[in-house]
Amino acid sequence: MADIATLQVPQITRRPLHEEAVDRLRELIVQGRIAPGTRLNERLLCVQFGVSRTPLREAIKLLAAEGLVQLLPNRGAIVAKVEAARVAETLAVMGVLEALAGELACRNATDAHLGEIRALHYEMLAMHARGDLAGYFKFNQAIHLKLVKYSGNAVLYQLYRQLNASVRQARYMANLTKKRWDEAMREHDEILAALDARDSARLKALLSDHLTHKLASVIGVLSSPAAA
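Could the structure of this chain by itself be given in the form predicted on its own?
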């Protein structure tokens, strides 16, 4: 048995408060619990999160860089509105990037990488079965990011992450109807099967179609009277 003094273990660290604030505020915005156009009341948020204004303001700046928050000169910040035209343009680019990532992943991802994605898929499937949309979305995002990461192209991964952050709220909105959510799950089943088979041509087509269907769903939500 090794002596405690010789053990090589990482130190226990606490996440910076602004990172915790970013995660919590992002979740509230993405899930629509703070509606677009709502002014972010710093005093109330500080009380609810149990933090001071310094980490909260840092979190707001980071979310503004992601496109989820709009900073108003001398007037604080509001939750950014989801603009259909901007979402359409962004998802069109992301569809091309994901198709390329799928092709490269079929070639470059290791069996261990595919195992990670498969495990995330089963977790996502369980969330879908429970009707837990927030949990489903968490694993859904992880799958898409892992797929692009394991393409082996660092530039592609960095660009995709930046674009994905700017439409995170729109992607969450895509599965607000039960019909579309069920369809999305079936599409992911097909995506996983194509990836497991390393069928790059089929995977490219499936990923492209998946984002096309997602865009149609988002536009439908944004054009509904309730979103007006």
Contents of the next structure:
Protein chains: 2
Amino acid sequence: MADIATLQVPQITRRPLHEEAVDRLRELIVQGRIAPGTRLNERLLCVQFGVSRTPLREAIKLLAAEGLVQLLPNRGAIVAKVEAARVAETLAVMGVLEALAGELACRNATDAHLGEIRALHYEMLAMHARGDLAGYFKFNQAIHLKLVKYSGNAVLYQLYRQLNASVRQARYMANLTKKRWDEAMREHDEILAALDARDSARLKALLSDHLTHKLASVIGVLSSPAAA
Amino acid sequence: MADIATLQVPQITRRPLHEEAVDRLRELIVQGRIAPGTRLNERLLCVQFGVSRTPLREAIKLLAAEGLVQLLPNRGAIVAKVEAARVAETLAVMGVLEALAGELACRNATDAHLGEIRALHYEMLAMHARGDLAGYFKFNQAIHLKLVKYSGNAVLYQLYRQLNASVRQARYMANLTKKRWDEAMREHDEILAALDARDSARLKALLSDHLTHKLASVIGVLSSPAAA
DNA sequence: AAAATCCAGTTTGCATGCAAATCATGGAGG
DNA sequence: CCTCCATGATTTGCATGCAAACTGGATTTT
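Form predicted on its own done; form predicted together with a further copy of the same chain now:
Everything in the complex follows now, all chains and molecules, and the chain you saw is the first one.
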């Protein structure tokens, strides 16, 4: 008897509030609902999240180490600004990380994993065909994240996600031109082919180029904001 | 008048206690004074640091996002364990980061920067000649850090330092054998030569190999702890 | 008029107190 | 003897209160 009850016991302990706060605040930031440079007013966010200042402050500290917010001693925290220079640096790093991920994924990913990526790839192509930019970004992100995940290197995955979050807003500005979007799709085709063939050297080169192109695209947008 | 007074005004505000706590706690952890897996007792650390629990808890959250400690909901935090698998993964990532750093440093480092690295290189050789392991580690670390710093990519530098800290204990186990130590010195000679020649392709390859060798060395030690 | 000073109002940083969860120890039952 | 459960002690998580620091604008000084 009481199997269900005993099984639930380890789960009834509720999730700490500061974890909840971290997720909600991160969501607000990466979605751009709080403009970069804005001060995070503790009291305001408290009432918004329905928690006290203590767990909220702990959440802010977590996000600070992630690089999403910047701590100003005695002046609280502000949403980290996404400066063009920093985005460029971040994408350069992500480029080599993804190249490594591709290399490892060729060795470590299972056929099932490859199938999953292939499925996402076609979903992405569908979004591209429809001109659904939001949907495209979603699947594009998913593909890149899965690829890194299936590298089998957990440290790499965690780091990549961290960097990705810190430039998420900027990435949304990347493939703005139709030309660049089409080109990115061709690149993705090649990436998938190399992955399927488990050609690690080729995949590595393709991913590196892909990120370099994305970098150039993002920089172009960031350095001339009026062009949007 | 009152130049000194007005200049000091912005500085009299004392450093927040949680920042102090972060530094002291990080020091304890990376130096291995607190064994991996140990629970961080808040009350204990409070009296040790002379601060209240609130700033201490915030410090722990910062270190958690850095990866030095692991948060267990409702059970506080423990010092992150350095498992062989995780060290291997981390070194693999550091390898590509350093390769990128070398590539960038060839382009961006000034001659003064190169001179500084060269000086550190000779200091390291001196330590090697004396058989001073601790001194050798110190200068070896300095060289690698400076190289990454002089890449000019701040994101890369921050990430590299973070990863380096998280496996610091393990790195001390790396060059245990005389043979590996001598080999590492030869590799460093080549690295310096490539950097001086600003041969980015060669430097990239050398650094990548260097880390791969270090990885193999560390793994060998970690997987057979009795062999020490 | 421009710059420096001063003074509320607001916000952050920190200490403390309390409730919930976890841990440890001992005893009952098999 | 081992397992399971109960219960007190410890520890974590959170809310609140207070002091220090910052902010912005009015006042004074040059």
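Here the structure is a predicted model, which means the values were calculated and not measured. Take the two forms, superpose them, and find the largest set of C-alpha atoms that agree within 1.5 Å; that set is the rigid core. Numbering follows the first chain given and starts at 1.
Trainee: Decide which of 82, 144, 97, 21 coincides with the hinge of the rigid-body turn seen between these two forms.
Mentor: Checking each of 82, 144, 97, 21, the hinge one is 82.
Trainee: Degrees of turn, smaller rigid part against larger, between these two forms?
Mentor: The computed domain rotation is 22 degrees.
Trainee: Keeping the rigid core fixed, work out how far the Cα of residue 41 travels between these two forms, to one decimal in Å.
Mentor: On core superposition, this C-alpha lies 11.6 Å from its counterpart.
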